[in-house]
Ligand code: SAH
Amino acid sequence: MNDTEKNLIIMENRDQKTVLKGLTLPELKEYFANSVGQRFRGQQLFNWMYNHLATDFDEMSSVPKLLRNKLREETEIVTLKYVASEVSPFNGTKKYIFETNENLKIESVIIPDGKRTTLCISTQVGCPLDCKFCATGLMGYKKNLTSGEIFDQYMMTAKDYGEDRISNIVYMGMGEPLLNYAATLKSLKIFAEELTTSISLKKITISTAGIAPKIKELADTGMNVKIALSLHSCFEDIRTKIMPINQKYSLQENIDAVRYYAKKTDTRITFEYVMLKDINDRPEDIAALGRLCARIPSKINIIPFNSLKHMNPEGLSGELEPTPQHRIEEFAQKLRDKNITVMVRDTQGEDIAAACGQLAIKF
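May I have this chain by itself in the form predicted together with ligand SAH?
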């Protein structure tokens, strides 16, 4: 047998290996019931992988050596490879770059912010949505991440940064979580198990550009995570210009969906609002936001726009300008005068290109 043939066999075996990372508790129990007739081992593996963040079978002292050897041959735990990380000297934001099996790169970001430290994770490599203000959109779409790859971003950063130092998780990195619904939901089911980590579902936010039917479906799962809708305009025509997905799922449908979500899960909706000069920062925008927030239990998260000019994009993306800081403050104050809860987000991580909408790796 020559080397190429040997490599092919190794690759085939690799393809056949069951990837344990990303399996939910019922799935792990099923796997061990079928493979060794010991359903309870599923619970053990769940515990080792997700609670103790074990990445090597030899760490799993309660699993007999023979079974560990079998698992090493037939299964895999690690789904992502660490590539690099970088810390901002200004605010401590830490960006991680990981690589998938296909050698595609993704980013996760840790954002310390006073009492909270939030981990921002990706759900796709690239993004198919083409929002005009977003760098990830400019790089196009490569693939959906698996549930293992989504969860691994938590495991790998928690191991490096300290599990007890991460208090919140936002699905707000690269990609649209609700267009990768199955894997996103599976990753939530892993967080939802009592045994897993110190992160409860209440501390998890799914950020979506607005895939209305999936928002409703998520409400019906009983997962009770928080939803953030990337609103950015209360007017259909303007929203369609900056977010083409609005043609498929209109603002009206999304408003109906988040109202349903808020009611069903008894949570407040976050409306994300990236401030684009002369596009969504006008007096009529304040009035429309006031009407919207009066109808839905909600708060507004204002995000200063991180310009894309350094990427030299064509069309509207190249023309968009940030609203000046003093006008952002005025805008926020006028909303607060209407009794709306408004947060103005810092542009965290701009110096290491880890800020919102800056997550794009050339590949």
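With the form predicted together with ligand SAH in hand, show me what the form predicted on its own looks like.
Partners and other molecules have been left off, which leaves just the chain.
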């Protein structure tokens, strides 16, 4: 039994209906070859679902009516339901809440920023990693999203916000993409097809807390998306304190993995760095970042720490404080003085709990 046949067998279903959303082009061709003996119908469905963003079989005018009726009875092409949305009156950031077939809720965020509009999508319901500065970790973990649920976040936001207005996608919402590796990779394969909507892999970034083996595995796929490593400290003990996953995959392992990724894919690594007062904003942190960036083609994305008060955190999460803005600017300038490319991210959507690190839904 080949991989395609295995995938078709284990596909998620509801009421015994096959879920077509989330299948790659080869899988759809295989499905239609087996079900109706017409392999080319797979390409038609792929085009309608992922290019035209069709949500109803009646929209698929090139598919015969008899087949559309059969598909309506036996399959489904939408995996998420819209629940609500909220727009920040200050900067236009828009947060969406969607619901899975299991009645679990996730969030996605549209971030307008000048010429670029970025969609931040989730890959899990909650997150198992418990990073102390992240609200998603505080809500716990429920399940991995399917590749269809990952793509449908794009489909539903694009149909609402305007497909031509979304220029970039970051896998930076709820969850750790590389702990849901199979579905994340499958969604990338969908975006990679020429038949898919105009978002290209060059405009996609995978953000990871550091799952070193999967970073290397992704490098070998040929997807060549951008990688952003949630770094937050160059010291093993501090990183372990604020990111427990560092106990399993050490900082050194992840540095080796992203160095491999950069070399294999000829891309530049982004190091994400949430600024935490008196924890990772010291002179020794600047020196360590300088040494790191001298070894790997990279840039640093500095992120102000956003409040977790909406989650009523306890322990270290409740004690964390943001580095004052003037110290952030000084920190960034000292890095630039070392010829390091540094971006200081503006906080957007904090007023609607949609800023970086704030995505969470209480179960």
